[in-house]
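Take a look at this single chain, the form predicted alone, given in structure tokens.
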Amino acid sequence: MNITTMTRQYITERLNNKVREDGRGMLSYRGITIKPGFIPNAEGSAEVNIGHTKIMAGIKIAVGTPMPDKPEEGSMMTAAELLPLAYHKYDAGPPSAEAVELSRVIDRGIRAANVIDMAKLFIEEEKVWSVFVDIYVLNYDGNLFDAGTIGAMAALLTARMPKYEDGKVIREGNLGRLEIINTCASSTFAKIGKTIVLDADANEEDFSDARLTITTDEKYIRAMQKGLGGSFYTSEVEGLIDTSFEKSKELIKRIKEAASGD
């Protein structure tokens, strides 16, 4: 029996007995910290830690060209970078499949929650504001999806809105905040054997059979994304939806408190 097989058997047996390596409950998060304003030169930013997972989110707002089918609306684009210093399996170069999936899941949740009123980003004919959300993974220890969504939301809530005057972008002086009309958070569950856990760490993710990320605001499910090759029963998904609303309510509260400086 090789080391990988032994480790999987060890983790699976402990989870079958409702025991996690760090002593958490099956549906509990590790410690979470949110530090807005982490990048001084960005329009908005935040550093987020979930356990030993650390990400940094930055917001850049620039003048762009509207999409052809939405000539009077601005745009939002999300990108994620898995820095080699964060994990020994990450490589420098073009975005990996994992980075693309991470950015798309975060982007889909925020976009579906209508966090930004894109019509408010219209400047004039052929000119709109484009909001760029960049996620940088500084240390990987599982659950990048929830950390990334928390970071993106905290950064957006603290972002300063540039002005456009006489053909110039003004980024200094008395600037208001980017108008945010909704807040969302995600809860990511991993299924290992027959056991489902929230906020899987790196060891748990290594042996996960299926993953489900549920993004909600305080009223509605805004997005769901399943990952990996395994599956969830309908009854399991229904229970996880209820849990996600419970967890997201607390996460949203903490994001708002951090962004407001409370």
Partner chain sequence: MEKLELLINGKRLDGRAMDELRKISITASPIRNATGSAYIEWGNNKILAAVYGPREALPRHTADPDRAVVKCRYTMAPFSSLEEHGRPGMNRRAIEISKVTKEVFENVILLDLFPGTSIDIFVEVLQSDGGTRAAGITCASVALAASGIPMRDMPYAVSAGKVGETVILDLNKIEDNYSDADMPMAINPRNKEVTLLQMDGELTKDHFKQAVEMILKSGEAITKLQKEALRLPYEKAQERYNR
Contents of the next structure:
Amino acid sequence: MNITTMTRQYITERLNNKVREDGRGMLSYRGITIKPGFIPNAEGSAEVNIGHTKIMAGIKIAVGTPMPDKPEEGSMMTAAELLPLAYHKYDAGPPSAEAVELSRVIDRGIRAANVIDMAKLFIEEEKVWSVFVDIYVLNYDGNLFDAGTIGAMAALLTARMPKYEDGKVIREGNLGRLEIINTCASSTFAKIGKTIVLDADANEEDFSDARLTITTDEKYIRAMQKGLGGSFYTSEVEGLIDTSFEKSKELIKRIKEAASGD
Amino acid sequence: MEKLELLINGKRLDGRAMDELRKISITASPIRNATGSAYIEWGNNKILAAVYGPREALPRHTADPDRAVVKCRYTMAPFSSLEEHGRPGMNRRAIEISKVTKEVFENVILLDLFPGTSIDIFVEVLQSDGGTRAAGITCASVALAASGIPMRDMPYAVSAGKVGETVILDLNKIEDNYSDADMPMAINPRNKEVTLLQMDGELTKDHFKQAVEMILKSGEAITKLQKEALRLPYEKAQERYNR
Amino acid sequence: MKKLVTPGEVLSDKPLRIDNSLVEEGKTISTIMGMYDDQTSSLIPIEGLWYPRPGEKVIGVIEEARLNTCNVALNAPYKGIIILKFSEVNMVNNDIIEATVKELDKTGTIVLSRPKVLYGGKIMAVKPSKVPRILGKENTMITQVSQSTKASISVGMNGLVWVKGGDVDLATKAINQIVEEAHVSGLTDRIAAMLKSKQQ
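Right, the form predicted alone is done; let's see the coordinates for the form predicted in complex with its partner chain.
Everything in the complex follows now, all chains and molecules, and the chain you saw is the first one.
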């Protein structure tokens, strides 16, 4: 499909009457499935579906050099690919600003929540483990931020920890898990006209004026990102923070359940 | 490279016979946004293929006023291999595989029907274990059939190779690394036309003939799986309402 | 006997003239996935693309309205164009329109005539191969959906369906069900039953 299927007038009228196209509540998620361990070759992986949005998160862990300011800690790098097979508007080529923002917002939440115990990733002087988180978008239908964070978390929670012996990386056999000390999740809201919805699908994102992602763990807000040209009032943001904590709690539970089943 | 024994007591390391395929399963239409798509698990390979189009060929100068142009992009996810973190996107190997894959489908798509447009085929290797180009072509073939783009046949691909003096079918990663020859082929099953042929290593003409025989024989099974994948969603829907 | 065929399958050992097939070495070959009936020699596409034919109705979205012409997105291999001197309708970008195919010109543009703006409502995109089922024999299916839901519905041969007013959600549900079960027999009765059960 390569056309906008709804007029702005139609969608705002429906939202003003508190009706979403798929019959959901304004602050409800679509169905979410989390399948960790999809790619056994990767140290960790997870496929996440939110409605028709489908992403794959993959974790590779490799030996690298530490960041100059943190010589005794490991590192994490997050990248997101908006694959051209996922949507007619995505094209091949270097990462778009959209993809870079997506990867940085996911990265920031996980980093700020201290999900990985970075000190444990020290090997020896000038050698640490680097954790690569790759978010692959396979079908786009809105809300890549939450899908990406769920995928990254589920993949990290189930990741194997390679060993470093005699200058060689051992990735198979009897390995422990990557040590994870916190879990976070994000909630992304879209504002269309005056209405705010959670987990916008592609049609709703098409007409969104503003977007807000709030990443929390069970205690703190860990990252926020407002996007697009529109605006939120601070009172609205305060309300959305409450909603985020509530939703994150549920999502974190779901992520942990999925991960423990792997 | 250190030599590794690939054949022990007449069996391959994974227990297969010389002319035995790995386990293959194909699902049609996993990607909702695409005109057509397919997912294949071939041994430990996990590959997605999606087709978009025919659509306006962009940039404009790539369009052919007399026929559709086929574009193909084969890429491997950075987490797809058991080794190091890969680089996303196209390297020289991916560019070549994309080109030969494109040529397989140029042969079968009825390009004259859609002049000025492009048909875009994307092959994404999520997990690799040898033979990804062949698995990718087999998968993309199902994606094209599911898209409704007219084709005069539904190609499949598989590779054969050689260990010592023994010809083997469908090399996995470790066999590919240590074998004496590898030869992927794509075939139009109806007329047995060859639309992709690559080879490296050492083969006699006799080895080649044995390899072709294995490839053609295994093709019957692969074609059957492709057709079943396409029929399944419709037969399921019919079954549900027959009850 | 009807059977499900895939591209490349031999339909007949004789050369026959059948839509969506071709003749190679005297044999008739299917080029698509479809349902083949060897009694009537007809091949009905299950998956197929839309190829514009003069006189067909389409639904589209105005992409670029200019002084003399309008470019129309049709969710098809080709773009539509409306040459404005032939019509009095005033169109702006993002308007949903209904129009008739005049021709596919040599530059690969679908020339449209008799445009009519459809105000409000939404578009559903379906596979063009399912459009005949949505319409039904002599439009019986779509009339049934429209009457039961009080929705205005316009179906384009290009696979875009415009829906407005009445019970939009029930109409959407019915159309989705038709698309999903297009090749399962007894469709008309099932849709009638579904509409009836949901009508209150």
